[in-house]
Every structure is written in C-alpha cells, then in structure tokens.
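There is one chain below, alone, in structure tokens, taken in the form predicted alone.
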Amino acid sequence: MAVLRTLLYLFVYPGLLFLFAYSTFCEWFDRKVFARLQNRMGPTHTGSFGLLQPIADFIKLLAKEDVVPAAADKGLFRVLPAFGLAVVSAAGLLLPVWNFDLAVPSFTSFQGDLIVLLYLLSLPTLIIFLAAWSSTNYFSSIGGARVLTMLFGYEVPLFLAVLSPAILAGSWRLAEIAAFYQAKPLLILPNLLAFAIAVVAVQAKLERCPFDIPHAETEIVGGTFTEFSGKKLALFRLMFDIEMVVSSGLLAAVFLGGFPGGALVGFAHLVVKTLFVIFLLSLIRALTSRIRIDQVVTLAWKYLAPLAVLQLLIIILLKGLLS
C-alpha cells in the first residue's frame, strides 16, 4: 500500500500528471485574466471557454521541426530542455498539498525541505542561461546574461521574504509551517509585506512583465530561446508553467496557511489559493510595461531588499514577544 502510494504521489497527484494538467489550466487561467484586464477576449475555441488552447499549443509545438544551429553546443543545446523541466517537476513533489504526519518526515516532507524547494526554483535560471549560452547567438547571449544579472537583484529579497514566515513558524519545513499559520491564521498579518516583496520577485523569476527583458522581442528578437523551436521550445514553455504553479503553491504554503484537509480538500486549498497568486501576478503584468535591466537591480537592490530585512526585523521582535 505504501508503494501504491509513492507511485500514485509521484506520478498522478501531485506528480507529474497533476503539475501537467494543472499548469497548462494555469497558463489558461493566466492569459484569460491578462486578456480580460486589456479588455479582449483571450482563449476561446480550443475546448470550452479555450481550456485546451495551452496544450493545443503545446502538441503544435512538439509537431513542429526541432532545429539545432550548427554552431551550437549541441550536448547542453538538446539536454538543458529536458534536465529544465525536470527540476521543476522535482521542486513541485515539495509542496505540502496532502495532510502530511508532521511527527514522521518522509521524502517529500522533511526538515529544510524549503531551502531545498527554493534552491530547486533558482535552478531554472542557470539553466536558462546555459541554454543561451549553448546556442551561441548574440541575441540569446545578451538575453542569458540579463537574466544573471536579474537574478543577483531577486533572488535575495524572495529568499529573505520567505524565511520571514518560517522563522516566526519555527521551523523549516512546508508542512509544519502551513500548520502553523493554519492554527493561527492572524499571525498571516505580520507577514503581508514579506508576501507583497515575495510576489514581486516571483514575477522577475518568471521573466513576466515588467521583467521580461531576457526575451524582449522588440529589442532582442526572442533573447534566450531564439534559437529554441519544436519540441525544446515546448518543454521550456511547459517549464515555466510549472514553475509559475509550484512558485506560487510556495507563496500560498507559506504566506496563506498551506492546503489544509485530505486530498479532496487540499486539492481545493490548493486550487483557489495558487489562482489567487497567479490572479495577483496577471494584474502586475496588465499593469506595467517594461523596464530596463538596470531598474530591475536599482527596485531589488534599493527597495525589495532593505523592506525584506525590515519585514525580518518586525518578525524577529515579533516572535520574541509571543515567546
């Protein structure tokens, strides 16, 4: 029973299936949102209301011819695809959506587990990079280096806007810091900039707008996958998806008290709250525009960070008081 239940875990839900099915529904759900906000209509033929147009283009993408430039590494060209999509799915197998035992940890649940998690969602980006590098065009090779310097601007205040909801927790590891917040929802408050900081660095880490430099089209034709097509373009776009959900199912562990109940419940837990984080980041997308790659450091570095180690402050003399 216990290996029916691994397997289940890994492959259905909340496995490789379930972050299939549900991040193409998340794409779905994030261009109907970002169409609706620009008032147009978004996806509409593709099954009922366009609810299969992301996997429409996903088999169109698959069908199409895979071209690997001559000059390219083509070991790193062929494997960075597939290795991408791979870390992703690994880092979604973290999140705490079943009712785990907290006293009994396991492979999926474990003390630490969100450094891993969140060590697993920096992955991508090196991972892009050397994707962009690989292919060796100049277009990709400016967009690669964009998003390194992005990630020196980002990824400090996300780490630190996260470990403020598990220091007052106590604990690093996702279930325990759900449970928390579960048990005491109004301990949710103290964290609302952490969370606000969180969303923001989430969106860079997607190279959504207004962080989409890497893959400008009107400045650097396709940035990083310009040489991307066919089936590599395919598994790098379902890695972004997967890495939108398992991004904010971390936003919603930490910040909105995890997914409490059994499967049937934790499903919908799971459902509403991460919609409401991908809702929260189609709203910064319909509202900005681009901003160059210097504005990205000067916001992370002169205002998301100093706010991040204020939020870590308010939370520290927090926690000494409720002790």
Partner chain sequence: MRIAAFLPELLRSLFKKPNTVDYPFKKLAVPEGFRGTPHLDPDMCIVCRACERDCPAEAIEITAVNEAEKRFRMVIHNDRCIHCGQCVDSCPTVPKAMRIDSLFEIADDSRHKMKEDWVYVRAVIKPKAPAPAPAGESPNA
The other form holds:
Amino acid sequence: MAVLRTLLYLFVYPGLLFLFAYSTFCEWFDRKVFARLQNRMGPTHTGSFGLLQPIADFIKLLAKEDVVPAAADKGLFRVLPAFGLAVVSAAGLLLPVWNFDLAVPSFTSFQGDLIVLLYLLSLPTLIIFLAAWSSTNYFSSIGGARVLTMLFGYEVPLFLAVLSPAILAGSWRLAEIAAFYQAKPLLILPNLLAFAIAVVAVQAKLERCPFDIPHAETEIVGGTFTEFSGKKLALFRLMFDIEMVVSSGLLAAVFLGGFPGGALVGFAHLVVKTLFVIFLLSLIRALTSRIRIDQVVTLAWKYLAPLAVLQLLIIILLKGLLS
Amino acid sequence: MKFQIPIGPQHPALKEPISLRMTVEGEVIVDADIRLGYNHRGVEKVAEEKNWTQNLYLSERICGICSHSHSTCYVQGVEKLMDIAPPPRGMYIRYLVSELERVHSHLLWLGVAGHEAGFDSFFMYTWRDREVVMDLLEMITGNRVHYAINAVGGVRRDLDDLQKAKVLEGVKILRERSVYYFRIGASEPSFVARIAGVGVLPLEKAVALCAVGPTARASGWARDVRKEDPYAVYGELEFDVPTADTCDVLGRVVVRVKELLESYKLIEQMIHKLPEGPIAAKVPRKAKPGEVVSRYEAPRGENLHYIKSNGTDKPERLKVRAPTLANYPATVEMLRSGFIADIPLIFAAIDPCICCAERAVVLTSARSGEESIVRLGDLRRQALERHQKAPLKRNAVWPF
Amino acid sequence: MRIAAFLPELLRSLFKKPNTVDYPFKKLAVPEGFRGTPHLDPDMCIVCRACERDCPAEAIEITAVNEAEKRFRMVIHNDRCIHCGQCVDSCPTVPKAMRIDSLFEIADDSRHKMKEDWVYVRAVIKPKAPAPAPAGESPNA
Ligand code: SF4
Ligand code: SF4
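Show the form predicted in complex with the partner chain, please, the one above being the form predicted alone.
Expanding to the full complex; the earlier chain stays at the top.
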C-alpha cells in the first residue's frame, strides 16, 4: 500500500503527470489572461478555448530539428534541460497537497522543507546559466551573465519575504505553516507586504516581463536559449511552466493558507490559489516594460530588500505582542 | 573583456537587414559601427525605364510606411518640371492623406518603441487604435498601405461629405487616445526608466551630423520643411513645430506625440477649409527637359527627390534621399554611450526604414582602392566558391 | 511617475470583447471603393492598350490572336499586379472595360494559377471619351 501511495505521489499527484497537465493549463491561463488584458483573443482554436495549445506547442517543438553547436560542451548541453525538468518536478513533490500528515513527518513533508523547496527553486537559475555558458554563443553568454546578476538581486528579497510568515507561524515546515494560517486566517493580513515582494521576486525568478532580461529577444536574440532548439527547448519551456506552478504553489502555501481539506477539496484550493497568483504574475507582465539589468539590482536592493527587512521587523514585533 | 556582438543583419529587433557591430565590454557599449548594403533595390534604375505615371506607383513602393511621402515628393517634383499647378481641392486632399499618414506612422512608431522595450501591452494598444486611422486611409484611398491617391496634377479620388464627417470623428477618438498614451508612456516607471537619458544627442552634435525629423527636433532643433519652406497648402494652415530639449529617446517620444496633436489640428483645418472644384488638372504626357529637387517633410524627417528630365515621357534620373540615411551618422553617435539593452531602443528611436535608404553597393578594394561593381550572379558564384573552399571548422575557438 | 498607470485600461479590457477578429472564420467588410483585383469586361474593350502602357507592374499583356478577325487576348498577371487601379483610370471607354473588384484573398501556391485571361473580339463601340493617342494627353486627367 505504501509503495502504491509513493508511486502515486511520484507519478500522478502531485508528481509528473499532474505537473505536466496542470502546468500546460497554467500556461494557457497565463497566455489567455495576458491576451485578454491586451484586448486580444489568445489561444482559441486548439482544443476548446485553445486549451490544448500549450501541449500542441510542446509536441511541435519536440518534433523540431535539434541542433547542437560544434563548439558547445556537448555533455552539459544535452543533460541540462532534463536535469532542470527533474529539479522543478522534485520541488513540486514538496508542495503540501495531500501527501502529508501533520503529526508524522514524511519524506515529502518535514521540518525545513520550506528551505529545501526554495533551494530546489534556485537550482533552475544555475542550470540556465550553465546551459547558456555551455552553448558558447555571445548572446547566450551575455544572457548567462544576466541570469546570475539577477539571481543576486531577487533571491535575497524572496528568502526574506518567505521568512516572515514562517517566523510568525514558528515552523519551517510548509504543512505546518499552512495549518497555522488556516487556524488564524486574520494573521495572513500582516504578511501582505511580504506577499507582494515575493510575487515580484517570483516574477524575476521566472524571467517574465519586466525581468525577461536574460532572454530579451529584441536585445540579445534568444539570450540564454539562443542555441537551444527542438526537444531541449521544449524541455526548458516545460521547466519554466512547472516552475511557475511550483512557485505559485509555494506562495499559496506560505501566504494564502495552503490547501486544506485532503485530496479533493485541497485540489480545489490549489487550483484557485495558484491561478490567483498566476493572474497577479500575468498582470505584472502586462503592466510593465522590460527594465535594464542594473535597474533590477537597484530595485532589488534599494526597495525590495529593505521592505522585506521592514516586514520581518513588523512580524517579529507582532509575534512578541501575540505571545 | 571586450568583444564584438553582431546586431543584424538578422536580428529580432530589426525588421530589415542592417548590421550594427557593437563592441561591448560586459553590458556597456564601447564602440558602434553601422554597415549598410544588405539590400540591393535598383529602384532608381527601374525609374528610368518607366513613364511619369508608372513611376508614381514605383516611388510609392520605396517605403511601406511613408509610401505617400515618397510618392508626394516625387509628384511635387514632376509637377514643377511640367509647370502645372494642381487645383486646390486636389492639393488639400493630397496633404490630408499626408497628415493621416503621419498619424499612422507615429502611432506605429510608439508601438514599436514599446515593443523594443518589452512593453507589449503598450504595443498592442497603440496598434489597436492605429487601426482607426488605417481605416480612414482605406476609406479615402481604397487601400491600407499603398494609397495610390496621387496623380500627376492632383489626386485620383474625391472626398464626399460622409467621408469628411468620418475623418473628423476618427480624429476626435485618436486625439483622446494619443493624449492617453502620452500619459502612459511618460508615467509608467519601468518604461520611463528605459527611455529617459538614453541615446543622448546634444544639439551641436545633431547639427553637425545633419540629423533630420523628430530626431533633430528632439534635440531642440526646430527643423521642419513644412515650416521652413512651406510647400503646397502648408502656408495657409496653422501649426507649430514641436521640439524637446532632453535630447534623449524620451524627448523623441514627446516630440512625436506632440506632432500627432499638431497633425490632428492640421487634418481638422484641411477638412474645414476644403475648397470646391476639380481634383486634378490635365497634364501632358511628357515633361520639359530640366531638373528639379523636391523636398517633403516625411514622418521620419526631410525627404528629398532629385528628378532630371530630358523631354521624354520618362525621367532621365531619379535620386531619392530617404530621411533614414540622414540619421545614420547621428545614430552611431547615440549608440556610443549606453548599455546593450539600449541598442534596440536607440536604433528604433530614429524610426529607421532601412530598405528605403538602401541603394546599390560599390565594392572598394581595401588594398588598391579600386572600385568595382559586381553582378548579383557573380556575387553568388563567388560566395559559393568561397564557402566550398573554406576549411571545415572542427574546433571552433571560444574566447572565454 | 505613477506605478501601474496602465492598470485601469487593462482591467477594463479583461471584461470586454477582444478587439481582434477571428480572421479566417470571421471577416471584416472592405470599404466601398476598395482596390482589389482588376477584371476585364471583354464586351467593352476597344484594345486601345492604354492600360497595358500605364500599368506600372507590367501586369497586363495584350496580344493579337488573329489580326484579321480582330481577335485579341488579354492576360492579367495577378501575381505581378500591385492593385494600384491605374488601368481603370487609364481605360477610356464608358462604362469602363477595365474594372477593379474588392477581392483581396487571391493568394495561391503557384504564380501561374494567378493569371486570368480573356480572348475576345475587339469592341466597336465608339468610346464617349476620346481614346488617348499613344503620346498625347494623359488619361488620368
Ligand atoms: S491594378 Fe495596377 S498593377 Fe494591377 S493591372 Fe491594373 S495597372 Fe496594372
Ligand atoms: S484601356 Fe480599356 S479599352 Fe483600352 S485596352 Fe485596356 S481595357 Fe481595353
């Protein structure tokens, strides 16, 4: 029974199958919202309402010719897309959907899984950097340098922002943090500032406008992905989609009270809350223009990080008051 | 570590082929170089083979965005050569289309600027509302891009009252929207951060490098052929030449939006003042021998056509100086100080129309200084030969 | 400087119908006087060749099939045609032998399929407007 359950975790929910299906749905949602915000139609014809468009795109990319540059580091170049996909999928397993028992820690839910999840979500950035560097192209190298520069910008505010609800809940375990806010929903409010900061940081992590600097097509062609084509590009795109699902799931678990109610009701919570976060992400994407790399660093260190520290202070004071 | 990155001839930011070779140090540009000649057009040669009427449509096809500018510039010259004056109603309709074209071109540019900066919503919205003016143009002339409204001696289509009313209505919507986009463009922090202080071209540089059009006006140099040398109906109309003194891309946005507002004013005046009468004059098929230079303020700057006639029904020579060509030296200057991220914006800010400015390429040998003209077929053969002889790059060298 | 200056407009669009048209399935009407594809009305053509001479794209080709029978063949190469409508302006007959309709979806996979030709006997109707002499007055007046 336990084996079956584990296999279910790994491959069905919240494992690979679910992540694949749900991430393509989220991409569709993102594209549709983005299009409607711009008074366009968005995907319309593949499947009803164009729901199958992301899958069609994925399959089409899989079928395309796959070119590896002669000067590239072939081993790294081949392995990285799959590795990136594996990392974000592994991160997806840690989302507290139904695979936990508050009383007993298990291998998908334990003290400190918040940190592990954040760490797993940082890895794709490094993978993208390595991918850019191994493809030996000027545009990719510039893109890779930009990826790292951005990482130093948004990572600290993100960690600080996620820290404050965890401190208030007094736990490093996602399931416990979520349970804490389910019990005291009013305490979600003091964390709003941290939520806003985290949304901006996640936007940067996902390299979406205004932070789509590493692959800004009008500046450096495809940036990090200039040399990637066919299957590898398809995997990278899927990686970003899954990363979007996982990071919005993380924000939902930490800031919006998680996914209570077992598998079914919890699933409804998951969908509603992640879509809400993704809607915010799309809104930011539609609202802004791409900024310059130096402006990202300034934004992160001048505004986001101090605000996150301020939020931490507020939370610590509040915790003192409450206890 | 310095290295050169090739922006173009194929690059997502460029819609037409040109090569910007940027020497960069990290993210900072240290040097810029522009190479032209990826497009051989032979327009001027073809013009020598066609009669005055046919050339009208040929000159219109020099550019897709300012098609009417080229055709009007040409037809002005031909009319001067033939010594005929088009009837006033024809003139008003012709320049009405000119101003509508300026509106569509500037709105298009606003969208492109948004797109180059990654501000896609701005791009989508400006282009959505640009459809209003495109529809007006289609209604008046019968087509969206190549209006073909000019005829030697006037215009080909008249304007009725319903159309006049529709134009006025459209202008009202457009004015409101332009003001709105100006507010957005000048107040959205992420967009302003990208364009303020970027691509600086000081006034003295603009003068020294002979910048034209909005690029010059954004550096505080009020150059406008419509004002300096009022041709056709512009002497009878009231309008200002907007300038900005910030000398950067933001200034170019401001100038263009203000020009839009001036154009709306001009359109309204033209509709109200539209005289009665015929729309075209009778013209001879042949022009007297002579030569003429025609100037026209296109949306991108001063457009110049030189026409020489030898008394037949075909020109002996037609020389076109598109405004983009005049702005290239200034572009190199603007690109020299900035980040990689600014390249598309700075380059787009002159509203480049690369193929309009391309003619033929004369190869000059670096050693002997000898000039040679190569036929396309030979060039292709040489390229193939060279490609076949070139050693296969097994171990490509990677500098890092 | 206003953060999120675009927000009201964007949110309004979210609940509006898209402004774009689902093109191949829905089509917008072209305005009256749209310049589409040129067509010949063979009953009216007096074979003055004004259209052939003024066509900037050399898209019109008139050849004699049988000089004695006054039979002619006109080919319009729609692949070369730039839809300027000059041929209509140049045509001297009343009503015009050359017409332009509002058809614009004429793309095809081969340029040879885009030709249209007519073989006809030259019309003998006297044009109400005088046919322009080859090097006389311009027809577009
Ligand atoms: S529309 Fe213009 S290009 Fe086409 S056949 Fe007529 S004259 Fe020639
Ligand atoms: S101009 Fe008119 S009448 Fe003359 S050949 Fe052409 S179609 Fe026939």
